[in-house]
Amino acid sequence: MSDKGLIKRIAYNVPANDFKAAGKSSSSIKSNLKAIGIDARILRKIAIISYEAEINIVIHSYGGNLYCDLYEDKIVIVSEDKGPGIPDIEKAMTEGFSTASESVRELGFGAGMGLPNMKRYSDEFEIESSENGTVIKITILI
């Protein structure tokens, strides 16, 4: 990813299976952007997108990173995890489809709305996945 025009990058490490910390990174992103005056409608989109991305890292990966890149005209949320990847992206983009375990669902996660919600609230949505990990890049115009 080119950082041409990048004003600021906020980076977070997101551990796998850490449900106690789940949501802290996305909450921090929202707070940081609110502090610099980002519009409330944009903040809502970013809060949803970054939360869904963070929860997907916690539930489905071996851990990863969540980034919030601020540009003059857009905010880009990047989720990078360390695998195991998404075997069928098309299926994973279907609302309600989930590979979350029963124990994760009992905690209230894994409803199969993460990727569909990220795409719904984005202006641009890109996803690449292999057994080595998944990278999701979501752009919101401001």
Given for the second form:
Amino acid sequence: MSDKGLIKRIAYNVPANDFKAAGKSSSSIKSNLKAIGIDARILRKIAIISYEAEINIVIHSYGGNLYCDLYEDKIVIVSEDKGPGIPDIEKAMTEGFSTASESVRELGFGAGMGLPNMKRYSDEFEIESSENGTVIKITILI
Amino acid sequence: MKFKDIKEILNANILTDNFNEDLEVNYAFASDLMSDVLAYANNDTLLITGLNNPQVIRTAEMMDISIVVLVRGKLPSKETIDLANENLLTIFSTDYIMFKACGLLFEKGMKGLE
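For comparison with the form predicted alone, kindly provide the form predicted in complex with the partner chain.
Next comes the full complex, this chain leading.
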């Protein structure tokens, strides 16, 4: 994906296993985009996508970054983590499939809806994963 | 259904500073799975849950949900209540189990999400 037309990038560091902080970045993304007048319906889609991405970094990765890239006609949420990667992406995209631990499920996550939810609310969805990490780029047209 | 009616039907306690008794919500969604809330709910939703951690409030915030009922007498931590207050959310707590809370609201006309 080219950076042509990128107006602004907002970047967040998302630590692994920090369940107290989980959601802070998405909350900030939502309020930043609300401040520039993004429509409430689109804002909700972006918030859900970034929140699922953020929770995934916290639950499944060794930590990573979440980016909100603002273009004239779209918002791109980019999630980049440091691994361990997703062995079978097709399986991970199946509703209800999850590798989350029991302790994560007790928090209300790990229902196997994270990646399917991100795709459901997106206009474009790209995912690449190796043992060095997972990169997800989700485009929402505005 | 008005917030004040929900409070009365569920014999609920208000846990947050924010409570406008005349606000209304038309649908309810009951789940302990926050990803399911993110998948199926909309902003005109009363969230009924047995979870009481801050992620419930974060989920509501992302969805623009303005009212949450905690069932089974669950009380949230102070940080969860603080987060709800920051986001102008209303939290009720009821001693009813989830099934009974849903049944009582349904009986009085609350609709489930399709």
